[in-house]
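Just one chain follows, in the form predicted alone, and it is written as structure tokens.
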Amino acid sequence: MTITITAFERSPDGGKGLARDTRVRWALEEVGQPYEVRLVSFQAMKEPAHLALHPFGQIPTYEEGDLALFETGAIVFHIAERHAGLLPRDANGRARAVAWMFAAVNSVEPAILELVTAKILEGDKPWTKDRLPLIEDRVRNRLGQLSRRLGDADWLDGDFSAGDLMMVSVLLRLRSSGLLDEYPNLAAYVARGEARPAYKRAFAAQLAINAAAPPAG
């Protein structure tokens, strides 16, 4: 059956590899298993078709079958659990994989992305100035706490997993906040991420979408 997911037709970033379905692109690519991309456009995401796929009107997407999913955390676990590559072979270490994951989604990307919104949304506001060091410092207390933990390992637990799929996509969006260089251990550990060969096809897939896409407006 063939795999399809979704994808802005246009990425807001321009394809830097930070819209959430490099996500799963990547953990395709490193299962070896073919998919097709489906763009949808931001006035498409909004509509009946793409809402009965995802009730919150976003990308991406994921179709087999009969199966239709949606939630990036959600769509990498299901493509770990059904192609070998993503989990480790044992329970006990399945599971850490696991709680890696849902820690990337759950305790370090809730900061992250409310430091995006601040200086990309909020910027123009009179509070921003005032609260934007304590999101900053919200977000290097979670980076502080992840730094100790990896230590001097390449990996969170053993061999590349899922859990570092995840948690190397969320830590990308700090690139441009200098952030994550306060972390050399973390900012080693994201380019140990982008050097593997499978995220390199899923960012050059999604670049050469936005590189051919017609500018805005």
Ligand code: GTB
Given for the second form:
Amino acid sequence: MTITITAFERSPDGGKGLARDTRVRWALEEVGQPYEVRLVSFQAMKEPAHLALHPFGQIPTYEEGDLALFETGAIVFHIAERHAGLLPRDANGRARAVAWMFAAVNSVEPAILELVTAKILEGDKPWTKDRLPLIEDRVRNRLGQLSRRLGDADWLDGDFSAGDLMMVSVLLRLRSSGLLDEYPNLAAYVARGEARPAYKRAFAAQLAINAAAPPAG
Ligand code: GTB
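Hand over the structure of the form predicted together with this ligand; the form predicted alone is what we had up.
Full complex below, order starting with the chain above.
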């Protein structure tokens, strides 16, 4: 059955791979599933046809036969459950990998998004100068905890899993802040994720679309 995902017609990041379709592309590449991409404009995302797929009018979505999904955590979990390669075979290992997926989106990503929001959307607001150091410290707190847990391991719990895929995807958003470099083992962890052939294919596929088009306003 054909898998179709949606992605920005023009990603505001101009092809840095930070939009969330990249993590879905990466998961599909890891398990060797071909997919098609439907590009959507910001306007089309808010229209009924797309809202029927995604109640919040966002990308990415995932369609496969009768199934339509939104939320990258759910999409990556679905891919990992249906195809070998992203979840351990033993039940406890699977449960722990899923816990890391939730940790990525629920315990690590919120602080990072707060930082991104403060810098990009609220950068010109009078309160941002005072808030920014507090937000950065909250990010550092999470990174420190994650760094201690990772230690000198390659991946969070044994072999590479969907948990690592989600965590690396979330941490990538921090690159431009410089905060990741304060934790060399996390910077190396992210670099290991980016070095995976499946990630490289996913990155190249989104770049092919976004490098050609100037970023949307
Ligand atoms: N929780 C949802 C998920 O994980 O699927 C969040 C989905 C989401 O935030 N989608 C964003 C979107 O559609 C794109 S990825 N935004 C349009 C809108 O809400 O109208 C977030 C994103 C956007 C841009 C960059 N960038 O330019 O660097 C990075 C990440």
